[in-house]
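Let's start with one chain on its own, the form predicted alone, as structure tokens.
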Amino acid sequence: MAAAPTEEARLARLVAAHERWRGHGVFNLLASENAISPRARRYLGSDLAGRYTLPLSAEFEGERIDNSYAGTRYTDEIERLANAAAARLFHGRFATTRPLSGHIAALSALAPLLPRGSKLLAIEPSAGGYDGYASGFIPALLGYQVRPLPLASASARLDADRAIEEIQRERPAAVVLGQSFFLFPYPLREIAEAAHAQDALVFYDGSHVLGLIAGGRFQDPLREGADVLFGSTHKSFPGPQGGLLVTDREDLFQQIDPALVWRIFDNAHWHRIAALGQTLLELERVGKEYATTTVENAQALGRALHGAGLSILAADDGFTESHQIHLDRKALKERHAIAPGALARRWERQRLITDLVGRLGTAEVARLGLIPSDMPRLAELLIRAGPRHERVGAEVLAWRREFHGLRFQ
């Protein structure tokens, strides 16, 4: 009998199997994921991955120091480069790439700027908002009250008049915009004007649409009135998992930046910051083309699926202006007798990856090289594998193998 494999060998096999499966064997339509460029991936595996610093920017025994460790001459410059690229790309003057996720980036903005007891307005999870802003999560942690911004459904546009009425009635300390189900830009100028008239701050959580903002395709939050923009860097933004924060207001950044270390986090992940810097620089070059292709793919996929009988929300409004399209979950159950989660499992077995809550995203397939004219073919495979419950995995794999490398890098 052969010797039992070691756990290290088993781990190596699992990682290799994942690389083959998710990296080369499927079409990924998860709205929350993307593919990073080979150069950014190399930086993630560089010597930076094991390095650790504690930025102090303080007096220590009579000496002014900015870091508690020596040997950081290159990491310091990497951070400055990445921060400068983020500020340029998102039209701000001040940026930090230290937040370890979009959620941490939100905490990095909210905690220093809003005292306990503050009232927030945010879109409810039941209308497509981010769960973290619901009453039991970030607001509970930081002692905030949270009230809903009116949104009819996860696929509706935010109504400026109703939002302004709510701002004037509730008089919040801040309005938090951003959604997990995110199809359309906001009437941001009007909302910001109303909020600022009440001395409220406007935070824009761009986690899902950050790559589209970078490409100038969705909206321009800081120029349209948001005080702080933050978000995750691995959804429509094709970078490593992590977060960033940008603002044009020096007074706010002077409160945010010193409050991060030993409050929100202590260390920054330098390999991630280097990979994020690389992605920011890539999007300065190719972001417009990438974002345009991604959005046009989503619109074309929505049309093709809807035309084939799979109900997609917001059909009367062009389906989407982001990288997402949303299944009509009620119609799915009524017409096809299947829930979104079960449909996603059918697709997964046929090498088509989506989430279990009815969102499809086109960011990663755009990076692979699919264009709007490919969407009818992709829609046909989704229809056959899903509602018709056919086996199309071999066709999907053969098509996937036609795409080598990544576009937009």
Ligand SMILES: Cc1ncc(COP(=O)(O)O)c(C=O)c1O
The other form holds:
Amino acid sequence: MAAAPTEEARLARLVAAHERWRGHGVFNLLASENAISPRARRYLGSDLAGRYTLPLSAEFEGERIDNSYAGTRYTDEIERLANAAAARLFHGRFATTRPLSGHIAALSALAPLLPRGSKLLAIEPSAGGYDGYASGFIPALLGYQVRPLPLASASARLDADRAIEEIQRERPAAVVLGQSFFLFPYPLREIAEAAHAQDALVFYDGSHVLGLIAGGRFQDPLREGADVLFGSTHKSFPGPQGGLLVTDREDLFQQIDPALVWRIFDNAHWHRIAALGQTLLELERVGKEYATTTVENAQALGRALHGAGLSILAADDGFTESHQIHLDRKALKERHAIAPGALARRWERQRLITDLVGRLGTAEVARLGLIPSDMPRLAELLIRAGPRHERVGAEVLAWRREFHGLRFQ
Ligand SMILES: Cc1ncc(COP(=O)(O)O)c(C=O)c1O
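Moving on from the form predicted alone, kindly provide the form predicted together with the named molecule as a structure.
Entire complex below, previous chain first.
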């Protein structure tokens, strides 16, 4: 039975209402999100959205075929172009833009290279690591053991000596770097040297910081010794939701690439890959300026909030070198008698969107056009809407309406 037209109308209204609110009516300070360029957005809605292609080299009933489908003369070239841009931008010779998300990119890297029973070192979620690497998730799925790579807290720097000691003691098959709460680059050269000395691979999950890496403002994982870099393409990287993977090691790529199709996914969503290709090319042109503004915004917002009495972690270390800053959750409860989730709900009601776990991110507001000198005003609105519980929604909306279009594209 066909869906009632009223349900279709309701769905249309919901999508339009979402667009007005999240697209034009708030400042988005979610560290995991971003705004994609109009051109990349158009590609997401192009004919590619419904197409298949499966480039492969296979024997089918006595005939060699190079694709399961006909009609792919442009899609295949789009993929080659996007992969080449990813390889250039992240300084590896081999890249794939097929992974459907950051999590899928992690599976794409780990599953083909590490057999069941392998031991991993990864940062624990309690210290800001990604939940997916906790024992019940990817390690359970792929049959790995996981041990903590020591990090004092989610807002601290990784200590090279302690990490190396742990690598030498645990003798893992792989070290997986990367965090969901991610402020500071790693002492990667030292860690990679220690890992490689005992034949362990170094994976760098750059999901949160990929846009900053692209702009040369965080660290350069492959040149600093990581074997494989992968991550989400929609957090600090301002692309469509998805993932990518880059390596300079042909031996590893030859194991990874053929293992993707039919193990990790089948069709790779070519509208997404076209949009991702566009974003990669945009960042080749303007990535440095984008990443610099984003990081400087985060540092300025940290200073302004902290100065106004809302404690931000890592204050004695410049607050951050990424797009994130972290609320001091303990001080929040003690000084302002509010938990981060309740604070985020207050902010949401006043058109200031954050996550409920204490991170603020400045990537999307940088794309809108906010610069470091705007951060004291943003901090003031956050303080008034949050700890002071004032109604500032109309003020936020009036300010938001001053920004049209997107920068850095
Ligand atoms: C470090 C890290 N890796 C992987 C992921 C998963 O990314 P995605 O949502 O693109 O699958 C996340 C998501 O937050 C993350 O923080």
